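The chain that follows stands alone, in the form predicted alone, written as structure tokens.
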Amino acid sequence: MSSSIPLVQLQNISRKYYLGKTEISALDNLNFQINKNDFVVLAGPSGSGKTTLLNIIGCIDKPSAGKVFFEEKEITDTPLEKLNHLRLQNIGFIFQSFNLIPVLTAFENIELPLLFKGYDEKTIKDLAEKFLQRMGIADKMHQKPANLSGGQRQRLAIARALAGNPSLIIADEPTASLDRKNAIAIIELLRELNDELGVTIVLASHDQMIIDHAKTKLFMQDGKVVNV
């Protein structure tokens, strides 16, 4: 069960763009708190704002209007770059496309965040192989990306991020790129993991087998949350 202790609130939140003169209302006011626990799935058509407001909630974009808090902190005026540290030691995140570095094997994939957090050799250590097993791929330690399936890499990529012990993991669309079984496979993982670590896990999906997953499930439409 998620807790009532809020970990991000957004307060009347608008993200505009410009292309060229044309104004565009990529998020319009919104307004909602995510607990600590909770499994949340934003679901929506492409260009409803997902993108745009998962990137708000992980700290690498600014809204145009509106409050941030992180933990009950406002981090609103905070610039992006003083929020590095922010994201560093508390924010995981899961890809799409994976982002693993193709030069790095499994094992160096997960070490390199751990090695900028601070982490010792024999933490890191421990802590890959205990997210690599837990993840079902230890043996496949010291192997590079490439030689890897689509599931396997995804997989990683979950590793990767739970190793530095994040209250908040943020995954856009991270079973887009895998097959139905793989997918299924991937999303029962995270709500597992959910329940037996305890991690916030902030998830942007249209697929409606993910949406069943989610504790709290949250439909955007034009840049606006219209159930919340």
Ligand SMILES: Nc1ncnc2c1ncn2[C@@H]1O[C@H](COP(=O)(O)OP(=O)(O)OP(=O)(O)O)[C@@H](O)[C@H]1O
Second form
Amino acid sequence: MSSSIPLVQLQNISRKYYLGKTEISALDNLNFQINKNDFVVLAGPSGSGKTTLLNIIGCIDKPSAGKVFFEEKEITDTPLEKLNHLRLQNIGFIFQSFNLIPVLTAFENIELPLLFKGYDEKTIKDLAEKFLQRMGIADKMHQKPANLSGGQRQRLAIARALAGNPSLIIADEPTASLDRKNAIAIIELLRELNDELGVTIVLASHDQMIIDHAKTKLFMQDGKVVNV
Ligand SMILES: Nc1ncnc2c1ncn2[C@@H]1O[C@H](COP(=O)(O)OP(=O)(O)OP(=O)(O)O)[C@@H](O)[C@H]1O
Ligand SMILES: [Mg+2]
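Could you drop in the structure for the form predicted together with the named molecule? We only have the form predicted alone so far.
Starting with the chain above, the whole complex follows.
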């Protein structure tokens, strides 16, 4: 069960892109709320606006119109640079292509954002070990991403996202680069972590198996949520 305490609220959100003189309406007047501890899957065809919406929820993009609230505080007019702090403290990202830093070891990939957050060395070591262990890749601690399998790389990306104790995890097609077995393992792991840590997860996927793991399903089409 998710709570009914709002984490992110979106009111009348639109996002337009301009390609020359052509206007593309990527999001068209969306309204919804993501509650704490929810596990939301955004489903819908390619081009329906899932990534655009995740970018707004993750405070890496701004809507062209509408209001955004994070923990009931309005952030609509807060400049993106000022939202860096909020993002660093509260939000973890998981991507289809993992976005790990190739020259750093697994441990160092987790360490880097924690250094930015100002954690001390001992705390970082404890957190990195704890999450590498939890993800089943403790033995890969000193390996670089190139020496890990796809599933192990995504586990490392999840460990990195979680180690900073975010209230929200945003995952854009996190299983799309994985084979079936690893995709199932990763989605089950994310669901377990959602229960275990209480972290809110918002994920975009076209995959019915992933959609079936949602607590809340949002189907998007042409920049609109067609059911809530
Ligand atoms: N930077 C951009 N400039 C112009 N148009 C864009 C840009 N980013 C996205 N779009 C357009 O906005 C619409 C929504 O794109 P978005 O990437 O959000 O879709 P999506 O649902 O994530 O698709 P996919 O499943 O393929 O990842 C599409 O029509 C896309 O072409
Ligand atoms: Mg996308």
